[in-house]
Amino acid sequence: MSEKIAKHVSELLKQGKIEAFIGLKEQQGSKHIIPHIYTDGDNLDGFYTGFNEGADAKRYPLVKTLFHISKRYPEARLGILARGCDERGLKELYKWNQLNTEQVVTVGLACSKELAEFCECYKPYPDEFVEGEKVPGVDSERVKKVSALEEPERLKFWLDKFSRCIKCYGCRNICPMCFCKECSLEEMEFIETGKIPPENPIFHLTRAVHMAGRCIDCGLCEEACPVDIPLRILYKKVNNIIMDHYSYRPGFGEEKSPLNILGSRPDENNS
């Protein structure tokens, strides 16, 4: 446990600057880490910060568990533990008009050099952090390697990773940014009702364009898939395009996605 973190946010919550705090706790007994709302300054039992161990780190959406929390609980004032993904998640929520910035309270943690490189992540801390230390961003090896096949090597990579899919949707339901009330994954014109999701690769393709100038690069959709098709190169990929073609990174400045010109508001349904 991290007593600085803890000490942090103690004390938020003793003084009322926040009504309870989204982290992990590691449960007695045993090394088993589960998301906790802590709510009570003297207990923190269990607290848990341990984000820095490379593949082993313990990761659960804490962005997404505090949006629903924040569309159940409108007026509550929640902080969260951010890492660097987390802080551009909530950006990007706050752009979309899905998170309000006077209800969240961030509490920053810098990623390790082992976990920024085995995320191969291009900015491994938030704004503000609590603990930690500013490590430099890594760039993606995997995705240079695939991009330098030639075409049809390309294709066959593709197609040989996404014949695995077994369309659970754990990639979408544990992304922080899919937000929607209504997945067009779903929609009838697509599928009948009792079919199983598009054939594949359609079924990716159609997310990935989707998520285009929204993914934040926080790669639990990977995690979260079963069957370890390499989602978060794919996504790269995507947020490279963007890069490229409009400047823009997701999570990064104050500046909406080119793909988001107006916005959208809480109560719409955003598909």
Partner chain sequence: MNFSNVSTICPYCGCGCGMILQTIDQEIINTLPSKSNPINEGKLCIKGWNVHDFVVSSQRATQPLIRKDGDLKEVSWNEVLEYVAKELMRIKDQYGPDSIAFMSSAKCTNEENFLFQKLARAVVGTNNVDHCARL
Given for the second form:
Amino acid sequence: MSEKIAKHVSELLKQGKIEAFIGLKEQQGSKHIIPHIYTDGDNLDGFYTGFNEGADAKRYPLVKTLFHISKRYPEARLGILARGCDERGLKELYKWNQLNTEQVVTVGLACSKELAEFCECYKPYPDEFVEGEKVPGVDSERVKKVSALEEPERLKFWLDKFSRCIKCYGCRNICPMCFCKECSLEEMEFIETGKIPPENPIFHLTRAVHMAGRCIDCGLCEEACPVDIPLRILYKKVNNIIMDHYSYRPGFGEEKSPLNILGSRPDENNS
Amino acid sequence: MNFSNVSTICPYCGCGCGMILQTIDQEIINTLPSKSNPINEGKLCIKGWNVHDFVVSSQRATQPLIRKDGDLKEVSWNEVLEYVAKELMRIKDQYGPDSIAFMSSAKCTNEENFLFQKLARAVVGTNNVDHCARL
Amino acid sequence: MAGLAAAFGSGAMTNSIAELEDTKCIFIIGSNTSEAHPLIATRILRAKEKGAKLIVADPRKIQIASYADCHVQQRLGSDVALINGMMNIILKEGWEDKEFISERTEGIDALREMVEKFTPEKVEAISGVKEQDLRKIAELYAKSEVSSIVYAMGITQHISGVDNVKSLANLAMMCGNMGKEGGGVNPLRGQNNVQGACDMGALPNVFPGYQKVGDEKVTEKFEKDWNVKLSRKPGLTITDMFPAIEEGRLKALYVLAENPMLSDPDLKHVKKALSALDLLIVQDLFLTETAQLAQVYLPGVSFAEKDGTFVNTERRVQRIRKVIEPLGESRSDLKIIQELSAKMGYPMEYEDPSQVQEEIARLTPSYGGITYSRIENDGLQWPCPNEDHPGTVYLHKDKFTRGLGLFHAVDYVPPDELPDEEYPLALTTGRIFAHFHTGTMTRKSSALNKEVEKGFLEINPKDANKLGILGGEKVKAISRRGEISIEVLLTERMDEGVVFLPFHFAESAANVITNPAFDPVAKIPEYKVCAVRIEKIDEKKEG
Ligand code: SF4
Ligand code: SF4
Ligand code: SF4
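Moving on from the form predicted on its own, please list the structure of the form predicted in complex with its partner chain.
The complete assembly is shown below, putting the previous chain first.
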């Protein structure tokens, strides 16, 4: 555990470089770690610093929270705790004109080897970081295993997993890359409403296709899925296909996804 | 700018999932599943995810009302509480405490249920108190 | 609740949610778990992945049934016969836990005699479940190392609701599945704080903590603490309240955050009764159907505008926290009750809900060790009698709350109303995934309304065909009590002869047609079975 990030954040706030910092907090007298927005550099009570202990339970969609705040306060300068995935998410939001680079100050955090392996993350660190050490990216064994299944088995694997879906929309709600005003999962022409499981596999394929060239592989969707569908395998696979065919990975570089066929207007406000 | 993240419990089914409600300037803008709650461990169902939608519903009725000439009319808290207290006392005196009944709620907190049955038992003097969950 | 209390001495869920994940066999009966208790279904699916066996007994092909090792579709209201049939086979095969029965229970002989009558042939005749399936579920349940029973309103909302529960308790005790991890009989509470409302004595016959009204020692304890004389006479249950209004015995009714106009089994009747009151006080968030009949409306607040505790279905007392200030003029329900009480000459002085909890702990032995500071983290599962007690994960460990577990010889009683020539279809009611209870909360949500906007009636395509009805067509559903018009949804989920109506929608309220006949002990109405007739709406007449 280190206080580096806390000190850094405190200074940013005190020097007026940011107006608010989106991070995590240890709830008073409790073990709950929840998102928190710090606005006073002298008061970082409960500031959570155990980021790299254990693999799960402490990641929240901070980027999405920042996104919500920026809609209300487009002028405010906001700091955010950013792991590799968070940074990828921010970069995509900049590309899609959902967020202004000027508005955001990232406070980088490199993930532990344990977390990187849990996530099978290809870049478990942001470009710059205040805390942690760079550990190498990890190839996904899970994707390999599922891809290795013969056709009928693979179909069965996925249909079986999807059949559990209870249509909570949690995978979409928590996703930092889901910011569309009109969500295609709610298009009644495609997907009949009012029943679970939703049409199998249309519901899941619709989302997978929509995430192609967008998903920054944070894995929050899978962690939020109440029926343990291995969604991250699906979206990683989609990412790999985009990589193989277009040499493109969301969250890297300045270019937009090659699948951005229609293009978007710079003033587009999609929220 | 005023933000908060408050951890609380889902108001719907008996699972009792932990959730975090996010606010900006006193308005609830989002629901997140609590990752450290031992029941739901970072997951919610569709009802839980949409909790923030009903709290701020424009259909909330937030004025005390008394029926006058057939219609419910807005009144002050003082007037409404005086009226209720007076009427309950009148009915109790006229017909006895068992002519009054209390229907409590499985949606309310323990503390509210406790005080509500105390109101029935200790103040009005009747055990006519039940809750709708049998139904 | 009454059924479990009679068998074990406590009516609460015996085991915990997380335990389900590691049990060896789960028997779901009368619970559409994935729609009504999704986060419990999570654990069940995980158990399944880990190799547990899954039995589902439900008249509908609900989602979770597709993962079952065996799914039986018993006829509506035939649960006692089904369970007795399972026990008949278990005893014949010698699969019962003899040691457990002799050491920890009483009353087996009468039960033995009763279940002897429930031969597989008889059970098939009553329930429609074939002998081989009955045998299979009996074997899966009895021969697994440890088995857990999960049930919900599909079991309790019958005239034989208490008997149904007693039967499940019989089954669990017979196989020694009580008082151990991963076992038990587990009622899933429909609403967030049903458990808490019961625990807190919002019941006509008990004080908080199930301490009996009329028990002299208990009553004196409360009299002393509250400094007032208390009535020793048990009060009216909700089901008894409406007749009492009609007979003029009940003049005033104070309704806290409930909507009996939608939740009560016989709507017309309720409306008449509520209108006959001298004084109807409704304290709620919305001007509900019930509030619109009131003389007085008191604006309370939602869970997000107050502090307090909820108790989930596994007896876990958890903290809810205030997120925003009360909207408009609304006030916290605690404050309203306190102010009213003061105006009635009995001031209740609490600064905040934690002080109310202190009084609860003082007067309620099972809550004795629960304080706000202790429940910041994970909450605490009662019984938690003192400050050092860690709470109780599963009940009845070495001893039942009542001492010995009591078997009840339960006979099958048919539902109050069965299909006949005039009303040929059996109707059952229940929940759907996107809405909750009477819809007062969920139907205010645009996202949920988008998912399911209005009520519908599920019917098997063959039945629809016979009636000449198409999917999406508006029809009349008529029972002896009333009629509603509603769109039909054709689905194989339903067996022939059975239709399903979700109960969340006021404009097609299920309780216009459901049967108000109720269980004589628990006073829970038979929402799960009644007889109906479906009629096409004559388009010419309706325009
Ligand atoms: S991993 Fe899931 S939540 Fe994260 S960006 Fe991809 S789709 Fe969205
Ligand atoms: S999170 Fe899981 S259950 Fe929920 S909609 Fe997504 S896939 Fe379905
Ligand atoms: S989120 Fe869903 S499963 Fe969890 S308590 Fe709420 S209604 Fe129940």
